[in-house]
Amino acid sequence: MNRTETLRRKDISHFWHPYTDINSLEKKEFPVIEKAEGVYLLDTEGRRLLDGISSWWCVNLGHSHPDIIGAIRKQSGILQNSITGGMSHTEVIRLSEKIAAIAPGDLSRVYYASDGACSVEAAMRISIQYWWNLGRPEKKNIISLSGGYHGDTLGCVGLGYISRFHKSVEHVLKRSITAESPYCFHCRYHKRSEDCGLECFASMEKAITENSTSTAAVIVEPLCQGAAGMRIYPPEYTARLRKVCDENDVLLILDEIAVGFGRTGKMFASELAGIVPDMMCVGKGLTGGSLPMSAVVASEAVYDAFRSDSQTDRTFYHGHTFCGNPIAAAAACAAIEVYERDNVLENAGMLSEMLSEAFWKYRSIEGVHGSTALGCMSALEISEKRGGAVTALQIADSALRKGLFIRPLGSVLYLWPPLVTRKKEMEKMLRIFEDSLIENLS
């Protein structure tokens, strides 16, 4: 038995994989990754695999970026952890200033967590306590989009809800009020992008106006509902949402955990929509995908509502052991400096053009139901007539054999390359992707 097979056996004996069917995994010769560099994952057999999904949409700056690794090494020898309740440390101060400088509008107050779900939980709780602090405790509900995905805690699962992921816990959830998803691959109004009037927004507007007196906030993934199947939708939807929230005295939370830090072609998706939310959740690309860290970035108005007066304690009693961890903060500082210094958004623009051109062309392949791209996000859906999810999985397996790692969401295949991918590497990803499509759909 070779080393890789020995490791696989140890893996299936002890490791519980997320979002993975146990039975099928135990029958597969899955890759065992040993190291990574740039846009490549290197497995224990020496194969170099192009990381076509940026390791769950977070490794925006590529693997093992020397600046980030250097910052982690340096900080780990100085200060590994320090409580941030009632005191501070140099790295979290430095990072907070950097985030405030690049965040849209007046978003300048940064609350830290460890992962995306925890930042969303914090944002929900902030929005509810915000209204409680202002003497309006009846404003306690959250509105979200159908198919929304905001993390895996039970509180987050109640936002949007995806049946194939969550039906086993549906009976214990507190569900949010949900509006119709802007699902462009399967438009209920039979519109195309060129004649879309955002008819789907009527459902959201109705949900807000009918529930405004009891609603604390609306939360959406702007421009792309990721786990729902890469549902990319127009920026105008988010712009209209900002207007309706303002008109109805409802806070707007944008979950930019996946789409922030350059993924849409702008630093943040809200910039494409031309709006500023009341709160923005960020994560994944915050540290360049190197260490777990997330944050809620809030406006001054939201923050000021938590100032106590002589009669009322308005402290935000919520926090995590590693809130603002010094090593993760140092990594995030280095990552933000790389985003700003190395023309990452300019390179992302080049990749965006390549993805848009390729995914438009893929529409002509028989068996492709639809395809779309925005920034460094692209998605393609396999027709149910061609096997849908089964075929998508077969295409991903073919791509893996050819040296490209992708992971379908049901019948949807997608490419989310690192933003630092070079032109030749992108050409190789697209060539393997297309070859795998034709091989399985022809």
Ligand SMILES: Cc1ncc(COP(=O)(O)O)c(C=O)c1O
Second form
Amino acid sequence: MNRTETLRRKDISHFWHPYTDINSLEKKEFPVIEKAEGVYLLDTEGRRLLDGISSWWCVNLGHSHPDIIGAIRKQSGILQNSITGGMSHTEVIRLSEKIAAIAPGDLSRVYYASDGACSVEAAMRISIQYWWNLGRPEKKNIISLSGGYHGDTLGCVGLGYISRFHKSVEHVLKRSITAESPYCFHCRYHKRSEDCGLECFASMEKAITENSTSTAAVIVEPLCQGAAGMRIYPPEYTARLRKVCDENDVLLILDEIAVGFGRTGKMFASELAGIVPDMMCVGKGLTGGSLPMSAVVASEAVYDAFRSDSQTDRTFYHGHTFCGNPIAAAAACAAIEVYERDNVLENAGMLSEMLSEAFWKYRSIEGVHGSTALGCMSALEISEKRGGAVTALQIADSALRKGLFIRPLGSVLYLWPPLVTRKKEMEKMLRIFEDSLIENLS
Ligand SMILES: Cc1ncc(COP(=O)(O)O)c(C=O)c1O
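Return the form predicted in complex with the ligand of this protein as a structure block, the form predicted alone having already been given.
Whole complex next, starting from this chain.
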């Protein structure tokens, strides 16, 4: 048995993989990665695989970025962990200042967590306690979008319920109030972008106005409902949402965990909508995808509601052991410096043009139901008539054999390359993607 096969055997003996069907994994010759550089994952058989989904949407600056590695190395020799409850350390101070400097508007108070889901949990709890602190405990519900995804803790699943993933726990969830998804792939109003009047927003507006007295916050993934199948929707939706939240005394939380740090072409998606939320959740690209770290970035007004006085304790009693971990903070500082110094958004602009042009062209391939693109995210749907999700998986397998790693979301195939991908590498990704489509659809 060769080394890779030995490793696979050991893997399936002990490792419980996330979001992975056990039976098909056990039959599959899945890649075992041992190294990664730039846009490539290198497996134990010496194959170089283009990382077409930035390793679950986070490696925006490519793998093994020398500045991030340098920062991690340096920091790990100085201070690996230090409690942040009631005291501080140099790296978390440095990072908080950097985040406040790049965050939209007056978002300047940074609360740390480790994974995206933990930051959403924190934002949810901040919003509920915000109103409790202001003497309005009846404002305790959250409104979210149908088909949204905000992480896999039970609290988050109550907000972002996707039946395929979460139906086994539906009976124990506290579900949010949900508004209709802005699902442009299958617009219920049969509109195209040219004549879209945001008809789907009426459902959100109704949810907010009818429940404003009991609602603490609305949370949405701005501009793209990722895990639902890359449902990209117009920025005007988020702009209108800001207005209606303001009119109804409801906080707005934007979950930028997937789209923050350049994915839409702007540092944060809210900039495309021209608005500032009350809170923004970030994760994934914050450390350039190198280490787990997430954060809630809140406005001054939200933060101020947590000041105690002699009569009332308004403290936010919520936290995680590794809040603001120094090594992750050092990695995030290095990543933010790279985003700013290396004109990453300019490169992302070039990739965005290539992606949207290619995905527009793929619409003419029989079996492709439609396509969508924004910034460095592009998706298409395989029509049910041509096998939908089953065919999408076959296409991903073909791409893997040709050297491109992608992972479909049901019948949706997408590319989400590192923002630093070079032109030639992008051309190669698109060539393999197209060849794999044609091979399986013609
Ligand atoms: C929009 C959004 N929110 C939250 C999460 C959860 O993040 P994590 O997997 O780091 O918990 C994700 C993960 O994909 C996401 O896309």
